[in-house]
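Listed next as structure tokens is one chain, alone, in the form predicted on its own.
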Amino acid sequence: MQLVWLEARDFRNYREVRVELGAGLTAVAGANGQGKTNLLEAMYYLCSLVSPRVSSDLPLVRAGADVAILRGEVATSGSRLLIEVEIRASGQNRVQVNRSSVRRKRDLRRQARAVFSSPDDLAIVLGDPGERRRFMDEAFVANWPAKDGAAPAYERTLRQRNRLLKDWEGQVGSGGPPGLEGWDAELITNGVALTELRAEAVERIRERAASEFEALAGPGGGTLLVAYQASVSGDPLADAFAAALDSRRADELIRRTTLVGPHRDDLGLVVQDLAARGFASHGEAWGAAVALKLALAGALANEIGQDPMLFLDDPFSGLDPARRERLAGGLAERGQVIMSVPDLAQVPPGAAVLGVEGGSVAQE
């Protein structure tokens, strides 16, 4: 899979620029505050409709302007897709996909697959358990884009709970408020989803995760060990499930909140036995947050049948000279590859280059 060009006019600090893109590997370089990160974006947006770094899109639309606009094109093994998309500072934003209108990102997402990783996912490894979450949720929407809507539902449904816990006014002893039961049938179903799809999605990166993170490693360079740390467990899991909320009922009672479910789950990340939480070093830590997202392409393109498009932010800020070189020398077999570096000096040997500077785009 291939973003062959892409046009993007007042995104982020970009008034106009177009980009034609090979299908190996393309190094965007440039100093610190010049647009790199800008442009691995836009490329991203135009295929996920989603930003990497921000939840709302208006930092997105350039100071001054009403609108974003992105073009470009993405080839698959079966197919050319024509990509626009506009995006708006306020109201709703126009995709369309080969002219058509497309209204709900899962229909574009099923047809052009990307990954993106940077600095920022240093917060899998070293930040809280929402962190993790995120990850696991990103990771099974990677695969099956059709499934987008299993966390939201679930998170749905767990405010409404919480609600009708925290306003009730009765007694712990009392059995707790009228309609409890209804919003336990729904936090059941909604979060056996979730966890069955949290589930599968860890077990299709695990040992791919183990795979490259001792590839970047080296010799003798450590292990990473992934396991998924559900809140409920056990077979059938909707009977489990069932059980735990009862067995915690009267401590939901007195806290007024949902003990129970998967908003309660975390990632276990281990490195060299050692959790990489508060026991990884810096460069562990970052191996282990590439290692992740390398294998969750590894895994997209098991799905998919084609590797996906891989964006990479600055991989090499957080590595030693050896494992940069390991991790560039991998590189070349994953497909497109597009990554940012702050110098030439970064570049991996045979990388078609992109300079960037304020704003503006030069083939190297």
Second form
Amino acid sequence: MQLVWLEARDFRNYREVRVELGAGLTAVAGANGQGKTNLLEAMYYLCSLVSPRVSSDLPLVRAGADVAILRGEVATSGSRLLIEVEIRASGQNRVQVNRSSVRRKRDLRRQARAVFSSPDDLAIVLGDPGERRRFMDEAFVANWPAKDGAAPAYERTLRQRNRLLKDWEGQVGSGGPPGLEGWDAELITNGVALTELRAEAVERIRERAASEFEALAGPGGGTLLVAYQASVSGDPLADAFAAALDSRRADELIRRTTLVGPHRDDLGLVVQDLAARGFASHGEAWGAAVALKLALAGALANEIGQDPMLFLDDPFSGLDPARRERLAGGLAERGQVIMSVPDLAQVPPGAAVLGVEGGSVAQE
Amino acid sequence: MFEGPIQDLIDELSRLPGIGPKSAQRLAFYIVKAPAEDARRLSEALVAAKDKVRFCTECFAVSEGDRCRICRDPGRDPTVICVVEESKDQAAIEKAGVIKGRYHVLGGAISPLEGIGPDDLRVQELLDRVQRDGVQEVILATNPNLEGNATAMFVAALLRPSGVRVTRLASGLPVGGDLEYADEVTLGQALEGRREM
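Now the other one: the form predicted together with the partner chain, given that the block above is the form predicted on its own.
Next comes the full complex, and the chain you just saw is listed first.
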């Protein structure tokens, strides 16, 4: 899959810009604060309709403008997609693919597939379990865009059930708030669906991440073990979920919150036999974060039969020269890769270069 | 912003569900331009609706009198009750003309986030009716969403001891629709509920 060209107007610090992109590796080079990440963000937004950095669209619109416009063309093995997005500072965005409007985000996402790696991914390795749950959810939605409702459905059930427990005024011995059975059933249905999706996504990433990490770390550089740590497991899962809820019922009534379910999942990351979160060095942690995203791209390529577009924002930061070289060396075989580097000296050999300065781009 | 009464009207209209500031403005200017007679009829209808519309003492649907048209109709089967969330759901089902029995309007669905619990719904009244009228079947026609499902589950559990037959509306594909446009969740449910041919 390839982004062939991109036009952005009033997006972040770009007043108006157009870039043409090759099928292989492109390096976006420029000093800090010139708009490298913004350019990558625009490309990724065009394909996925979400920003990898912010959850609200407001910061995407250039200060002083009402609407940001992104246009671009994605070539897949079977078709060409002309994607046009109007991002409004307030109100509904408009999205058109090949001149007809798109109602749901997933209608675009299942056609244009992209993976974004950014320095913020360090939080997947070093941050709270919530960051890793988010990554697992991102991973299954990337693989199966049709399942993008699974996590929000579970989240909503959980909030309803927690509120019920919290607002309950009865005594612990009296059997719990009325209506709890109904929410138990919904929690189990939606929780089982989410658990199964995460398990399947991690299964597809696990070994790929290990070999990506090894390739990056080089001989003697250690290993990365990835394992899904589900809050509920068993077969059949629904029965195990019901049993787990049952056994924690008394606790739940005392603590007034839901204690069982995928909101308590984690993703185990072990580097060199030690938990990455507490023990990995900065370089190792970043290596693990990049390996996870590269593994996701690999899993996606396997799922859809072609390489997704891969965006790497500042992937070299925190890596020693040997690791940089190993990472750069592997990028040639991954389809279209667009990366940002703060220094022309870091541009890998053979890469096309886009020079970014103060919101304008020079094609070299 | 406009001055005086027109702005008041816009403000009032935009408080209605589904009416944004732009629609409110369009409606307000339409009303102001329309003949005085039209505006008076609208205002009278509003007042009359608020004063005269009542809720059926039996099924709690909106009604003009004490008991609604359906509960008064001796031709309707009193042993079948179709449970819905709101009066508008009853109207939708009634339009299809498939229920020969009567209705029961719960007045919403259980949603702890909105502070709606079982006590805020007409659940006890439903149980009383089932006991009193020798009801054979209760059809749970709450919305097929999270809150509707949880409510159906809750009501079904309460009805179980009475031995009455409890059924739930099926979820699946819309008639006359195209498979390719069905969303995945609906398609999955339709597959689960498939029937032998």
